[in-house]
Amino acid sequence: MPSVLITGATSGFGKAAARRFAKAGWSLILTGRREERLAELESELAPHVTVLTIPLDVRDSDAVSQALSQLPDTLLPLTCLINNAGLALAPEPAQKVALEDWHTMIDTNITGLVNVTHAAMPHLLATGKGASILNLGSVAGQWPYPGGHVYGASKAFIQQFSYNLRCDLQGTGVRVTDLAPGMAETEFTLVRTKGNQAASDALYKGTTPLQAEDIAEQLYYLATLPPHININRLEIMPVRQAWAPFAIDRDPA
């Protein structure tokens, strides 16, 4: 059976993707920092498919390299990498944000994704035709908004990194996609506001955001396209989300 490596599998898109791929019979390699959540997910899915869970901080390049160099033969060849681990912090204006929060987003969203991609690349190249790298970007990488600062910039990196990988992997059969969701109801805002449940509830109140399962379905679609098809970028918004006019700073009346 094909196998998929999913980072950040303990919640949100990653957890939903693990369930969706398991439903289709794929073998799973699941990573995350929260060991108890990994154990719960393994208990849920292991009766149905082969599951390997790896407690892992993607920011640690040595740990990533070691873990992915030791994958058991039963989980190879690797068919798909889903780079899902990432986070947003500090929705305040840039001038009010702690530098530590910027560093955390850069280290996770950019450095972590690069670490995993580099370590998984030999496995994907060995698979060749039909293998996929699916990077979780965001509409924030394309469309700026107040409070987006480093988070949006990190997702713009993912878009361009995905495009550049496509150029370098030309002829290998390995596909690369930047999947860019809009508003989605996950733990995203809870993490971003450092546990402010009221702020998270307010963001989604009275509207119909995307759900983690919606994105998981798109990830599975991308991974199972005919091998000659590559979707370079897939931007997905809920119908009830759209763009706003430019903000204009005006003198007082």
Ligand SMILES: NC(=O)C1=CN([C@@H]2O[C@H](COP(=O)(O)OP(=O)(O)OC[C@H]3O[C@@H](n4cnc5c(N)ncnc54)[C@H](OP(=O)(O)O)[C@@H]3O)[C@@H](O)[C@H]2O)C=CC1
Second form
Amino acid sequence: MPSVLITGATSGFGKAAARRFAKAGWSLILTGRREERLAELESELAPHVTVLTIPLDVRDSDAVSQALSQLPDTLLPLTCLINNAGLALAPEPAQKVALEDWHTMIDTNITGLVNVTHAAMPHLLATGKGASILNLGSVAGQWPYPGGHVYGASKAFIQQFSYNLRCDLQGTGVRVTDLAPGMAETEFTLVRTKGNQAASDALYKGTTPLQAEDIAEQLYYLATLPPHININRLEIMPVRQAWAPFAIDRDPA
Ligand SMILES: NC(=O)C1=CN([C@@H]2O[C@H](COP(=O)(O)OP(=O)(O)OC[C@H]3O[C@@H](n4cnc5c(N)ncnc54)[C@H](OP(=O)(O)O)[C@@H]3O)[C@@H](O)[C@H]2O)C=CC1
Ligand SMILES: O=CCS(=O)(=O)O
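Okay, that's the form predicted alone, but what's the structure of the form predicted in complex with the ligand?
Starting with the chain above, the whole complex follows.
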């Protein structure tokens, strides 16, 4: 059976993806920081497929490279890497945000993703034709909005990194996609507001956001495309989300 490595499998898209790939019989390598959640997911899925859970903070490059250099043969060849671990913090305007929050987003969304990609690359290259790197970007990487500051910029990095990886991996058979969702109901907004459940609920109330399972389905679709096809960027919004007009600063009447 093919195997997939999913970062951030303890919640949201990553957890839904673990279930979607398990449904198709894939072997799973699941990571995240919250060990109890990894253990729960392992209990749920291990009766059906091979599961390895690795408690891991993607920001720790030594831990990442050590863990991925010791993958058991039973989980190789690695067919798909889903670089999903990530977060937004501080929806306030840039001028009100603590520098630490910007660093956390850069360290997780950029450095963490790069750490995992670098460590997983030898496995993906060994697999070659049909292997995929699926990077969770965001609409925020393409479209600016108030409060997007470093989060959106970190996702723009992911888009360009994905395209540049494609250039360098040309001829190896390894595919790369920037999957860029819009508003989706997960723990994302709870994290962004640092645990403000009311603010999180308010954001999703009265509309129809994407669900984690919608994105999991796209991830599975991308990973199982015929090996001669590469979708470079896949942007998905809920029908009830679109762009706002430009903001114009006007003199008082
Ligand atoms: N929900 C949305 O509207 C959208 C989300 N995205 C992106 O999708 C990805 C998944 O988000 P989503 O499922 O919505 O959010 P969730 O908050 O539900 O899940 C985020 C996952 O990332 C993991 N994670 C966060 N920081 C780290 C870290 N330092 N090391 C390892 N794992 C980490 C968390 O695990 P743990 O805390 O256990 O470590 C968790 O499993 C993110 O990259 C996000 O930016 C993109 C577009 C839209
Ligand atoms: O990446 C998250 C989606 S949004 O909040 O920027 O629309």
